[in-house]
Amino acid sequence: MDILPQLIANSLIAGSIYAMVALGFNLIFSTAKFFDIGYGALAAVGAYTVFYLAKVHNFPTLVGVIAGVVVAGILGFVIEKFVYKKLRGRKASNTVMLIASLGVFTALQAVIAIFFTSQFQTLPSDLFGRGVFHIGGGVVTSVQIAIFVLALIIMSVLAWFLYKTMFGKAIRAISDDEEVARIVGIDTEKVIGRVFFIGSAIAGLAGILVGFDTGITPTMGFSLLLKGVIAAIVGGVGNVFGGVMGALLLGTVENFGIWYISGEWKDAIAFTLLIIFLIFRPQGIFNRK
């Protein structure tokens, strides 16, 4: 097996995961205007919903996946309605919102650990199988192919949704200027609530796919959140599809960066990339608009 094709394959798979996380994160940030740390825990919520239904209670795995995505979306919507919306109504600063989201993240992670323990778990393999494929000199699994394909589908559907529907135009209007959007008759709170559902559902799906690929732990959302945030900043915070480019760049830099060094340096490489962008191009690859 040649190392270069494998590095390219690994970069695309990692970039696909980071892109999904960054898409949902940027979608929420562009409307709510704060860094939602609690978003990371919803990835674990989706994964553990699948584990609970498919592995503990023997529901069909596909049913578990659908339920995991929906549960993550609903929980994100509920948190927005009963926590973030209340704080916005009191004119809370972004710092307060950030701290509140950290509390949400910590609470959700603790609840998962209480109910499922902190032990590493795996998800059923019957949905995607255990196939291994040789593509262009690289080796990928059926789960990794599914990750790449689903990431492309989500990007395409979200692009259509944002630019071809009235609700998508409302999201972009709020992203540009929430006050003006409210003046012209857009129910901004209703739109933000739905955005939290969509973004949280995407986070749940990302967590589920990671679970199928590498397994799950209650703390898995933290790593995904960090990589998604780095991808979002590198691509351009608030620019929904800039995060996709940031994710692909991050995945490539990480995997090529550990060509000759230990994989333990992957996170250090990611943060080095972040620091470089914060110093030399803080607006990211693309401007927010």
Second form
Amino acid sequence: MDILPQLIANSLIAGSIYAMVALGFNLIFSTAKFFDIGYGALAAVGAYTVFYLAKVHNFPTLVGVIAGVVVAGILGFVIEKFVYKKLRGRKASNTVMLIASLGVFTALQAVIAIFFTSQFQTLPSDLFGRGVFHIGGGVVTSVQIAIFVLALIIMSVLAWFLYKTMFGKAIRAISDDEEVARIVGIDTEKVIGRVFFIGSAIAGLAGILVGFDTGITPTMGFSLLLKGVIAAIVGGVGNVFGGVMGALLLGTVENFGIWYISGEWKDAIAFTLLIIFLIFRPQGIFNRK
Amino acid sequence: MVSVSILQTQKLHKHFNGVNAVDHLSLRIEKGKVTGIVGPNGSGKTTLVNLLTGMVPSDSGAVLVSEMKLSRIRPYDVRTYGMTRTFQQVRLFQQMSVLDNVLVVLTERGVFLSLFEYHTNFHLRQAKVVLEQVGLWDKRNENAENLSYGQRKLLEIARALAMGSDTMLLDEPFAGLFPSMKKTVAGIVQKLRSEGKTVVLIEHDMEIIKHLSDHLIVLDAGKLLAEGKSHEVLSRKEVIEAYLGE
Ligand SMILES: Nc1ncnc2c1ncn2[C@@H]1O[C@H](COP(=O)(O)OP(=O)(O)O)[C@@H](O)[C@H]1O
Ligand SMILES: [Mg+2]
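Taking the form predicted alone as the starting point, write out the structure of the form predicted together with the partner chain.
Okay, now the whole complex, with that chain kicking things off.
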């Protein structure tokens, strides 16, 4: 069997997950302008909402998924309103914001562990089935195909949203020059609140999909966040579609890397890529300056 | 005739590391007139506009908008007070198209019925009007960052026009423009005046100031040096000295 098609498939699937995480992360970073670590925990919140509804209470899995996405979105919105917005109002520095979001991350993760224990869990498999497909010499599961397709859909919807809607244009204006956006009358606080909802919902979906693919633990958000952030930095922080390219590059380098070296090196490879970029091109592939 | 002041400062003060950029300044901007503000470099013209638009907080003193005393102006309130401004160093939404730079301000105070609302043909027509006024309609799909310096200045003016504000604060809108572009901007100022809008015009070129402004304010080191009718003020000895001594 030829390994190349499998490596490409794995790269695309990993890249799709990282891309989703990076999309939401960049959306939040480009408007609120700080590194939102708490964002990572919302992936676990989404996944555990599905677990709670579909596995503990036997709701249909699809209901769980929709609820998981919405709960993650609302929680992100609420955290922004009661923590980050208050801090912004007091002109908190980026370091303070970073530490506050680290606190949010730790707290959410702890709450999940208290209610659901730290044990590894799986999500019901009825939604996407357990199908296995052979595509061009590679083997992929139905969940993985769903991941790829949903990532494409989210990217397209987001592109349409940012470039065509009033709200999307306001988001781009804020990411370009927040002060001027305010002067021209854009309600930046309201826009940022809604961006937190959208970004957090995307994080929730990414967590749910990872949960279907490989299972869930309360700490699952951490590695997802790291990969999303690396993808974002590689593509150019705050550059929403640069992050997608960064994610694909990261997924590819990781998967080809572990084939040539070995699986334990996956995170080391990711960080090597990060360090290379931080040294030689800290602004990422797509940002200037 | 009763003159109404739409903007007023009372002992407004701002210092930066020991420099009094605006020094206990009290002045009035009259409604429906073009008020020119001149003064040597560093005399506090830009800082004054920054104070009036809440972009820098004042140390002391007050700003009155339509006779209403405000303890604090925040940038987000500027539009609510019917004001808008341009910047000496042009500030556009660089990564957005020329058209989107205008469309994005044509949203009613950021109120969206839904997340998925589009700009309508009504907004598009408004954008077309202001972009044609500055001759940039043909460039509407260019990214703002790809425009020439002069075009960027014109786009910023178009964006301010699109907001339909009653008071426009223009910080050196003519600086560095080619003569034909200067003509365009002068035409816009005259049109605004004929529509009864209030214009605050910061400008170095005395010919332009004489030609366009009804009232002139001369600043020097953050203080009011002189004010009155432009031709009269410009012939005063202390004003001439402030410039020659620059
Ligand atoms: N953000 C700032 N930080 C420090 N000093 C400033 C700042 N803005 C203006 N100044 C100082 O305030 C004074 C007035 O500047 P400015 O308002 O730009 O004058 P003008 O627009 O008349 O040329 C200058 O001495 C300038 O150096
Ligand atoms: Mg100036």
